[in-house]
Each structure stands twice: as structure tokens, then as C-alpha cells.
Amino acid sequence: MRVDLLAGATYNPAVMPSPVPTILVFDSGLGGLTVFSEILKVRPDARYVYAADDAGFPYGRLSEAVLAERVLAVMERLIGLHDPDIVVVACNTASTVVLPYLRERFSIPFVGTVPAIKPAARTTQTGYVSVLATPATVVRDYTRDLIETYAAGCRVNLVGSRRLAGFAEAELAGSPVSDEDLLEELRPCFIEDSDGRTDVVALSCTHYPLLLPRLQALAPWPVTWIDPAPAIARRVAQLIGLPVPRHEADENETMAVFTSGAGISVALRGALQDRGLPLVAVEDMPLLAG
């Protein structure tokens, strides 16, 4: 595994062992990043390990076969060399398929992301509801079900965007879309028409909520944008409990752990510092071909 240092920062494996837990977020590329900061805010003594399947991304162009494989085969590897206490997998694509596997074949406990359909037919007013996410996750068995069992009395617009999580991964990286792409990914969402419009958008990729400054500026009129993460920080909290007394986590205990590094630039370097991830490591997987 290479281990780059950001900004002076240290890595000494030998001091790592502490009474607490190491909590893994785990996604096919950067959109786990939104989960990971509202982790953080419930748990900011933990020891973080943020791994980013960078070389198999995006997800959504795997079979469920070839996605079951891939997911299991990362996790036994990353689990391997940081023994989590707990696994947040960060990405809708991977839940709705891998979760059952990861369970079976794994004794740790894992927390999912699923579109959040539920809190956005509690929330709609007018009964309009788009939930924006990838091809992969609209067309699921899952989302599908998710829809009939709580938001039937509900008009739910399934958009399917195959650009977006990319777009959301160079405005990290430091090269951000322009306004036409955004909006052309985003104005499927609203619907209009005499019964009324959208008024709640649920964005069920992790990667989305990355741009939600922008969408929110580019959006035709104003809606509620349910962003799931706070939701599974919560549950995290559940799981594992409060935070350690008078424990802070330092830069010995963060980092983020890429499967290719092909994209990492000085611009996301600077992104995953900002959000608390000093230390950048690659620990080579790549994506084989069948």
C-alpha cells in the first residue's frame, strides 16, 4: 500500500490502536464524502478509513454478478488491513446489491444507503416526488418496492442521470461542469402541470449532494433536496454509541484509501484535507476485465 503525506502530515501505524472505533465509509469513488462529514460530526473521535473504489467506478455499468464479486473482493482486502468496528457502504448501487452478501460473509456490522423514498413522501406537499439517481439504482427491484410501500399515494418521477456522479467527481477534483451539462442532468426532475409540481427532489446518489449548491442555484423553482447522509450518521451513532470523553481524533487516524489513485490531483488532495482526511493511500485493485 503507498502512503502519501498531505501537508506535513505523519503515518505511523504503530500508534493507531485506541479504545475508539474505526469506522470504515466505503464508496465507489468521492460521493461517500457527504456521508462521511455528517459521520464525523457524531463521531469526530473516531478512526477513520474513507476507501474509494476509484478503479472500478462507476458502478452502474457492472452486472450485479460482476458488482457482487468486485465489492466483496475490495472489502475482504480493505478489512483485512484496517479492521473496522463498523462498515458504512456509501453508495445506493452497492447497497441495494452487496449489503446481503457483506452480512453473510462478514461479522462486523454494516449500514447502507438507499434512496431515501421514505422521508421524501413524508415530506412532499403537493405529492410530486423525482428521486435523481443512477440508471443502476432506478431501474432495482428495491427502488421499486421502496415506492410501493411508502410512497403509493405519491406521483414518484425516477430519474436515471449517467453523468452526474461524474460531474459531481471534477468539481472535487477541480474541474467543474458547465451550467448547460448540470441543468441538462437536473431539469428531468421538475415536473409541472395542472395538478401541481415537484416540490421534493431525494437525491439518491452520494455523490449528488457534492453539487447541491449548484442545483439548488439551478433548479426552475424551489424544493426540498433530501440528502440521506444525516440519516446514516444517526444510525452509525446507534450502533456504536457517543464519542469517547476527552478523545479527539489526530492525523494518525484519518485517512483515504483510493483502489487505482488515477484521479487523484493537487486540487483533491486539497479537497480531502479540507474535509479532514490528511493522509492519501493507494492500495492497488484493479478492475479485471469479464
Second form
Amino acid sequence: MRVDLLAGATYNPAVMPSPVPTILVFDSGLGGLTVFSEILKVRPDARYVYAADDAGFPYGRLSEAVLAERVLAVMERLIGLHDPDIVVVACNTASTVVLPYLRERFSIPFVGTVPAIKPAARTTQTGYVSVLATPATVVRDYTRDLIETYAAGCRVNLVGSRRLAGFAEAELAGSPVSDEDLLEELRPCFIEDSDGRTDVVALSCTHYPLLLPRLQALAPWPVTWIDPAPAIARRVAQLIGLPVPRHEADENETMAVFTSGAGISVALRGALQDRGLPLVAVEDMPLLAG
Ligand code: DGL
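Moving from the form predicted on its own to the form predicted in complex with ligand DGL:
Then the entire complex follows, led off by the chain already shown.
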């Protein structure tokens, strides 16, 4: 039986204790789906809540103070409702600011997503690495520290894209953007001079891997694209262990939650279903400060 919670019904969390962990995967929007898919591969038996704070999207435009307050408030509500065993903050823009606050406030483990600068520095042959992220992530102290610690010998090109996360949302919702618009956001990643050229692009916003086939097709030359999602999934498995034998995930135990009632297109509904999220609920939480 499939229960559709979108039509104004209130979600009532399961009262029966579950033999498997509940994993809350959180992002400002749909980008965290790229992380969710990888976690699902390592723990197909788990119960999942995929939470998209679409009322706050895009996080890239929020100040650090507003973002921290917002994520703490949303997390308070979601953790109270769903009682997860672990939370994955599948958002670089949030993780680079709020992880310390979350760990201080809640006792459950949090796994974050931060720019994959260390693997990028290990992978590059030319030393020309581009970090493609939101405008907020590229100016974070956290990102600067990662570069100083792991990529001091590289020429790191920080590219803050204002529009790419929104393009990824549109793509999944069935309204793909033009090649021209995508290329405009992508082109600054590609640097070439007499010493060499970019050979690695670290996708440092979880939305961007949703566009990967298009980015690959539009790239001026081939590069290695780094998506940290598989590494995050391995970290989750390390913390919560391997699948419970013979436990089949029940699709009624896994759901997507949105914080705005803005409506979900038929295409998006299909995309969520294809990714293992047939249930959709709204937990209305308007963003009061911007
Ligand atoms: N998916 C988020 C990240 O990884 C960012 C998108 C946004 O600006 O909300 O940074």
C-alpha cells in the first residue's frame, strides 16, 4: 500500500520499533539525492527520510548566521518527528558552517559534505584544480583551510556559481535549461595557460552531479569530475554498520519531505519515485529571514 501524504495529510511517525536504522538525509533541495542514492546502495535495508528544505532554497544566498539558525530550526523539527539514528547533511553550503552547531545541539551522529579538495589534489596531474560550488561555499573559511591543508601545491580555482543549483532543480523537475546557460556557469572552471590546464573539477555542491552528463558533454576538454557521494556513503556505513541480513526495505518506511508546499511537478514526482522515494510529505516551515 502506498500512502500519499502530499494532499494535506499529517505525517504520523512510525510507532513500531524498527530493526533497521533510520537515516535522515538533508539538503536545501534536490541535490542531496545524489548522496542519498549512494547511501541507499550501501544500506538498501534502512528506513530513509530525505528532507529538502526547499522553503530555504537556495542556501547559497543566505548569510552564515541566517543559514545556521535555519538549519538548526529545521533539524530540530525533523529530528523530533523522525527520530533518526544518523543525519547526513548532504549540502556543502550548510556543512561548511553548521556541523559544529549541530553536533553541539544533538547527540546523534552527523555526517557532512564538504568540498572534495583532498581527493582533487590527489587526482590532478597538472596541478590545476577547479572547485565548483555555490558562491557561499567558495568564500567559507572551511574551504580556504581545506585548500591550505591539502592542496597547497595546486593551483586551485574557486568557482562560485549563482545559477547551477537552480538549473539542477529545474532539470529534475522536467524543465531543462539551455546548453548556453549551463556553459556560462561551467566555463570559468576551465583554465589554460602556458604551464598547463585544468584536469580536475571537484563538484562541491551536491546538486551538480545531477547535471553531470550534461556538464561532461559541454566541457571544453575532458577532465576528472569528483563527486564525493560514494565516500560519504562509505562513511555512513562505517558509522552505522552493514545491512541487516534478510531485511527488505519497505517503501512505506522511506519518504521525501519538503518544507514548502510549493507543489511538485509530475516529472519531479517521477524522478523521486525512480530514486526510491515514492512517498512525499510537506512539513511546512516558511523561511522567515532571508
Ligand atoms: N546542495 C547545496 C550544496 O551542496 C547547495 C544548493 C543551495 O544553494 O541551496 O551546497
